[in-house]
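What follows is one chain in structure tokens, specifically the form predicted on its own.
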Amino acid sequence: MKPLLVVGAGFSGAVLARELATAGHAVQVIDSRDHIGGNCHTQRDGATGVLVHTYGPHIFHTANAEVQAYVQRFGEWMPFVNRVKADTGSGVFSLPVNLHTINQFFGKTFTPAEARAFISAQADASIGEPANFEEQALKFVGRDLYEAFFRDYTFKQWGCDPRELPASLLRRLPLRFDYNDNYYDSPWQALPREGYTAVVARILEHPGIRVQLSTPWEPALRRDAAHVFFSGALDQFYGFSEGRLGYRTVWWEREVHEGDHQGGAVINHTRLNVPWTRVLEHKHFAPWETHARSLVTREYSRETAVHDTPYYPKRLAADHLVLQRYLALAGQESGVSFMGRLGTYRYLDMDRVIAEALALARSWLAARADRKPLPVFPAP
């Protein structure tokens, strides 16, 4: 019999590999990178011996109660706060915005009631529902905050005027009127010990699952499967028949130091003068360990090119167009299903990747059971 394809060794097919695995079926899983954990990977330093977050910062965090205890099943986690600076030239704040920011930046003692009337009379009271992310934030916050924290920061990492992306993309950030900086909601927050790669190791430790990195998808790899579940970009996967969907591509200087370097583990830099959008120094995400020394990496956000890695949907209009196109294709398709970031084309945390994986697994598995119409994409 043909096994079942998954392409993409991240969270997403690691996880969907697993389930489908344990229900009895031989599973390939290949990647065109030469380890496993997708944009996840952590591998440690040579120089430094610090465990490093190679494609930038991934902080766990959920409410979804079975994926933390999924998670859980296959390494030992270690509770982490991501407290998050911005360097914006006139001072280093926290983010999210909260009491201590809104204090600090204007100069003021608030009481949480005070700032709370004092921001909603910065606000933009004229603006009714947001048509896009500049109003959002003038509506959220008032224009002071927005221009400090969030306008140039925004055209650095998205190369766009704020004004054409959509309000969605800050309403994932709280406003808060205490002093908790603290920059998820989630109850559960936590890094794993080992690094996430030995974490997607133990879950691709099954006897029908084989791997093979450094394997490039091809269409051609459809006739030895009996089923492709496809975690690449959807527009790869038709060959850019439709036109190319808009991504942000991401690189890193490194540097290495004595000591520490910045005192925290992310630190926004939210003038357009300065070319990174953030600094991260890796070990202060891992907290347990000690190091004498220090790495440090700058990252920089940039319009991905033809042969750039893609990572942040953009999801501006004329993508939307583009999107149709390709989703009426896989709607014709049998044989394939498309999950995760790429293969959606939406931003998803770590947790929803992994809650999706384990309910396309559980629906693909209950469609050919039942030899209705296999699920294209995961459940909404």
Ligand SMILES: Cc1cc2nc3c(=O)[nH]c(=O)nc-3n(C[C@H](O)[C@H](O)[C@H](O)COP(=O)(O)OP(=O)(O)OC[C@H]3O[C@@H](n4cnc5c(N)ncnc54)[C@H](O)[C@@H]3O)c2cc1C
Second form
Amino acid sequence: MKPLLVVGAGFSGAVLARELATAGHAVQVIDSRDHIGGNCHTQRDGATGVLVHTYGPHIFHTANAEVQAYVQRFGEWMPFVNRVKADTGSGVFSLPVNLHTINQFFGKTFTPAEARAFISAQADASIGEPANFEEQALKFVGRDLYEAFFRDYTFKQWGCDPRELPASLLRRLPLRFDYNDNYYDSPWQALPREGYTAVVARILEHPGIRVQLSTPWEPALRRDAAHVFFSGALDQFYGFSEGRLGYRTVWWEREVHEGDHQGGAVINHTRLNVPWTRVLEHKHFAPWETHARSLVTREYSRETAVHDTPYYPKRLAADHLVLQRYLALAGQESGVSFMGRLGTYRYLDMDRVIAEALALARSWLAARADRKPLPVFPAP
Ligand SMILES: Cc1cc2nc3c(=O)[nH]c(=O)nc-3n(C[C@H](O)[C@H](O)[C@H](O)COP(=O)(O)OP(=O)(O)OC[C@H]3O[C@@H](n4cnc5c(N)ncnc54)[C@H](O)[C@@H]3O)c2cc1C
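The form predicted on its own done, now the form predicted together with this ligand:
Shown next: the complete complex, the earlier chain at its head.
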């Protein structure tokens, strides 16, 4: 019997491999990188001893009880509240925009009701259904807050005018009229005590799973696999035959400091004349640990060049046209399923990719048992 081949050892690939192996299949997992964990990879820094989020800060948050219970099987999780600050050049403010931000920014002492009335007077009432990110922001928080917190930051992060971006990008950020400065609304928010890579290692620890690192996908591997589950980039799978899907890439500059450098895990820098988007001080992602020294990374964003790692799917109008062509090709597959952030070309949080990997495993196993067509994508 040929094994099932899972391409990618991030959360998508690892969870799917585990479910298939648990159902009795032999599963081979490959990854082009020399480590497991995908973009959630964490590693101990030699110079400081700090646990580093190698590919940017990853905060696990979910409202999905099944996913929460699932990840808790594979490690100890520590409660964590993500409190993000924004340096606008004229002060350091709390994000997402909340009562403290509003009072500090406008020099007021508003109650929640007063702040609500004030912001609604600031908001642009002439905008009906916002057509883009900028209109959404103007309708939502008004010009002053938009320009201080969102306009330049968005330009740096996405490399284009906020008017070219979809309104849906901003809908993700809450606006609060109380002093709650928790970045997320999810009821469960936590970080793994030993880091994400240790969790993924335990997920992959099953006698039915074989992991091979530093092994890029090649079409020839299809011959030796009963089915391929691909969590790499959809356009890469087809050799970019229909064009390239747009992604932003990010990269980090590393610094070592003594003591506490910035007093918190994440500070966004919202001005255009500061070239980085945010500064991360990794020891604050593990407040249960003590370290005399500190590892700090400055995050930058740019357009993805041919050899760059794709991080954030842009999903602009032109990308949708290209995506439709790849979806049409994928729809004709019978021995391949695509999954995860890159395989489905969507920005997905960790809890979502885990939920989708569990769902894909279930639907694939059920279809195979019933001799029905195998699913090409996870159910949305
Ligand atoms: C900067 C940043 C910050 C984020 N912060 C958060 C957060 O705070 N909270 C949250 O919930 N989510 C966050 N996310 C999202 C999170 O990273 C994803 O949900 C998660 O990584 C998706 O898992 P995945 O397995 O689908 O993809 P990945 O983690 O990208 O794993 C895919 C794997 O496939 C491998 N691969 C790709 N192509 C090939 C190939 N051709 N051959 C072999 N191997 C290949 C890659 O090397 C990689 O290891 C963040 C994402 C980014 C970019």
